[in-house]
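As structure tokens, one chain now follows by itself in the form predicted on its own.
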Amino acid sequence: MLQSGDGLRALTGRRVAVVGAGPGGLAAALLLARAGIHVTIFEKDPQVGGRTKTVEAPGGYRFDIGPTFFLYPQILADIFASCGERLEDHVKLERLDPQYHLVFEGAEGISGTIRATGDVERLEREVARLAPDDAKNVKAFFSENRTKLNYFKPVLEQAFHTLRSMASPAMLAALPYLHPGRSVDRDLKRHFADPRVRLAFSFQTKYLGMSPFRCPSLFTILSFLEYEHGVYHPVGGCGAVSEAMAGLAGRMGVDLRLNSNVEEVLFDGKRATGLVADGETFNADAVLINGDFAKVVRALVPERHRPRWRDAKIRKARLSCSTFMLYLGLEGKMPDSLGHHTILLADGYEKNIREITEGTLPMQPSLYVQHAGYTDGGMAPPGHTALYVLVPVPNLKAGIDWAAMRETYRALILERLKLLGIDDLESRIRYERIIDPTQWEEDFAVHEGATFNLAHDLMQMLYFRPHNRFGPGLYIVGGGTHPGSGLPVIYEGARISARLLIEELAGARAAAAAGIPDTAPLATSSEAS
């Protein structure tokens, strides 16, 4: 614990209630506890992590429920370091190489593949097998995006709770690299002529639930971040990270209350002063909400206390797509060609994405497969496989009757998996779970089943996204606030929210003294590993 200075003494005895033990809530709790604040987390489930948890199914199969890629661990490592701990002492992270296998479907079957790697020379050879001329531009793409990321990193680290922040020095310095009129795909055309190669550097926009043909060109940095800094697998699943954070929080004195249902946030005038959980009032100096913004904040915060995000605006907000999920426990092993992460990119990918955006269920969908047992033998019993299958689909605003389509779509996906060499699945299934968009909303409190939260278009980013400081004494973390979705970005958002909360309770000097770390200048590829 910090030695109290003038600012930190003002935090002694202060209490903060955190709603939700997802990645953002846990990260913020660590930082607040580090500053000397008494933190209580209220989590409705019997397990921490939110959608970033690993569940054990009958038969001994283990599955990540949501995120399976772990990117740029430096931010979380810095949070652990600020608490006097090393992330690597709590979680074993395996850097994947190849980081994933891209399979491109053509009119007559598979038209090509790329085994993506951070080894630039090997990556150039992979690209050259599809498009020799494009391979010559890989290094130029990396160089350009290295510069772009370095300019945007300070933007992603700052708060945007006032309009003046849109003219911050960091924002003004980054503006020349923003190109608001360009999509990711259009930006990539300056480097790569082959649409398959462009997809290798743009499918990552689906992490935001967006189309590369509409997503702002800023987000070419997503693929660069993977290639430059690596894709990792936390041994035991991404839930191991959440469990490690919760364990450290407990040792730091955080009170974690599982199976605790928060019913409302309480206010005195305009200020949040606590909450009601399971019928009991909990008074606090501030409340921090970690949950799907449009679902949870609307449920807990009366409309009069969110004047910038009233119900009508939330209903009109542009949302990400949803996903159709299969979690399969299989007898037997997978073909040797199936790596840890495999992405099948459908023939006519642009049409596929347009269908999702316009609310049509694609019948020749792209899909993603995680075979975690390729790297981590603890995800299934010996001789068995835990297979995770994700298919991007429209969110619930499309009005698709999932009760009627569920079995038909399941059969379609099993058929599509044959393109990856995964045959005779039906007879080998020993465990199966399906999550469709209706279940994302009903079972996981995801508004309209939009699994990647609010869309990340320019008018729902930065100042125009729900603010980290949502009101007096009220803060939010998670994919619905700045900087946005994705685990490293959510951890960054937790730092922003924690810093603002401490400033409100005790002043800027206390926030500076509270040990909330800034990430060092971006590591090189070798340092990040």
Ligand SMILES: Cc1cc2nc3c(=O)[nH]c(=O)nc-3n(C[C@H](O)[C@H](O)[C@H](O)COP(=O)(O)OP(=O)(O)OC[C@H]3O[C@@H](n4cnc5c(N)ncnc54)[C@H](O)[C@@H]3O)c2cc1C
Contents of the next structure:
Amino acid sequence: MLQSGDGLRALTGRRVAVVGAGPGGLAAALLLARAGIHVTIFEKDPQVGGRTKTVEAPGGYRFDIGPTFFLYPQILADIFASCGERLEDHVKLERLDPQYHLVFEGAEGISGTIRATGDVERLEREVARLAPDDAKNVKAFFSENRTKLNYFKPVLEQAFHTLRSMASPAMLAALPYLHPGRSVDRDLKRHFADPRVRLAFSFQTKYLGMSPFRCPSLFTILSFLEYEHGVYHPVGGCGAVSEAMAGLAGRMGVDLRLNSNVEEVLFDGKRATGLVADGETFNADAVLINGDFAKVVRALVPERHRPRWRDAKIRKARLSCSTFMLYLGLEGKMPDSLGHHTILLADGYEKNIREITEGTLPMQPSLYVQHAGYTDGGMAPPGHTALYVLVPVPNLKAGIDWAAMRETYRALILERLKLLGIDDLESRIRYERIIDPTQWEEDFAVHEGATFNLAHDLMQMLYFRPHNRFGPGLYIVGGGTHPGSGLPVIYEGARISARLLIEELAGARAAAAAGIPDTAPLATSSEAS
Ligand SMILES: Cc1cc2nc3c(=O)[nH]c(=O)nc-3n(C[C@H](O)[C@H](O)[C@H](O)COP(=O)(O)OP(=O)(O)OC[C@H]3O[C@@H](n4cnc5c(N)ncnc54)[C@H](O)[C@@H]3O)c2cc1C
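Could the form predicted in complex with the ligand be given as well, to go with the form predicted on its own?
Okay, now the whole complex, with that chain kicking things off.
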């Protein structure tokens, strides 16, 4: 905790209640505690991490539930550093090379593969195997996106709680790179003619639950981020990061209350003044909500306190897709060819994506497989494998009867895995769990099972996304607020929300003194570890 006369004294004795111990809630709690605020986190589950948790299943298999790609660790490293700690002392991060294996399905089996790597020369050779002319443009694509990221990083770091913020110097500087009418795929056509190569640099829009054919071209920076700054595996799974954050928060005095369900946020006039958890009132100077925006904010905050996000607007909001998940504990090993991350891109990818957007369940889906044991021996007992399979599917608005479809879809996915050389699964399954969109909604409190939150189209981003400062004494953190979903941006959003909250309680100087400056300089790849 900081002790100084530079504005932070005004925070002494202040109390903040955080709803949810997901990545956003934990990151914000660290920053607030570091400023000297008494932070209490209420988490309805028995374990921290929200969607970013790693669970141990019977038989000793360990599975990440949600995130498996840990990208751009620099932001979290900065948050740890501002708490006087080094991230690497808490979590071991392995940079993956190859960072993932892309497998393209064609009309007659596999039409090509790319072993994606941050080593540009090797990557060019991989691309050249599919499309020699496209390989010549890889460096130009990187160079363009390096510039673009430099312009957009300050935009992602600023708050957008006033309309004026849309005309901030950072926004004005970034505007020439925005191309609002252009999708990621269209932007990539300027560099790459082969649709498979474009997919290699655009499937990342799925991290936002969006189609590369609709997602704003700004998001070509996603694939660039991976190549430039790396794809990491936190040893023990991504949940190890959440556990490390919770451990540090505990040592900094944060009161973490597990199995504690928040039922209501309390108001005095327009100001949030506390909450009710499991029937008990807790008074606070501010409340910060980390639960899924459309589900949890709607449930906890009466409609009159969210004039910009009334029920009707939330109902009409555009949402991300959902995911059908298979977690398999298997006897035996995987084929040598199966690396840590493998993405099978379906023949007719565009149709596949259109089906998801339009609410039809794809019967020839793309899918992603994580075989964490490739890198991390701790994810399954010796001689066994923990396999994580993610299939993008429509969210619950599509009205798919998952109770009826579940088994059929499971069988279809096991069949599709044969394309990756995994052809003897059924007899080796020793543990199995399925999460379909219904469970995302019911067990994880995710609105309509839209796993990646509100869609990230331009009319639901920046000023148009739910504001980090949601009202007097009320703040939002997590994938539903600015800058958006995905761990690095959620951590960045936690910095923004914590800064605004501290500013409200103690003024701008206090936020700066608490080590949350307005913008941070762009890190180089060598700084990310
Ligand atoms: C399948 C999947 C794969 C993903 N893959 C990646 C990836 O590879 N890389 C990446 O960067 N991102 C990925 N994401 C996206 C994103 O990073 C995670 O979803 C992330 O966990 C979202 O964090 P959050 O802070 O918004 O909160 P959440 O993780 O949603 O946590 C919110 C917390 O609030 C709690 N809560 C809710 N309501 C209440 C209440 N009333 N009272 C008390 N507590 C409450 C919940 O229990 C939960 O713990 C993935 C997401 C999913 C679902």
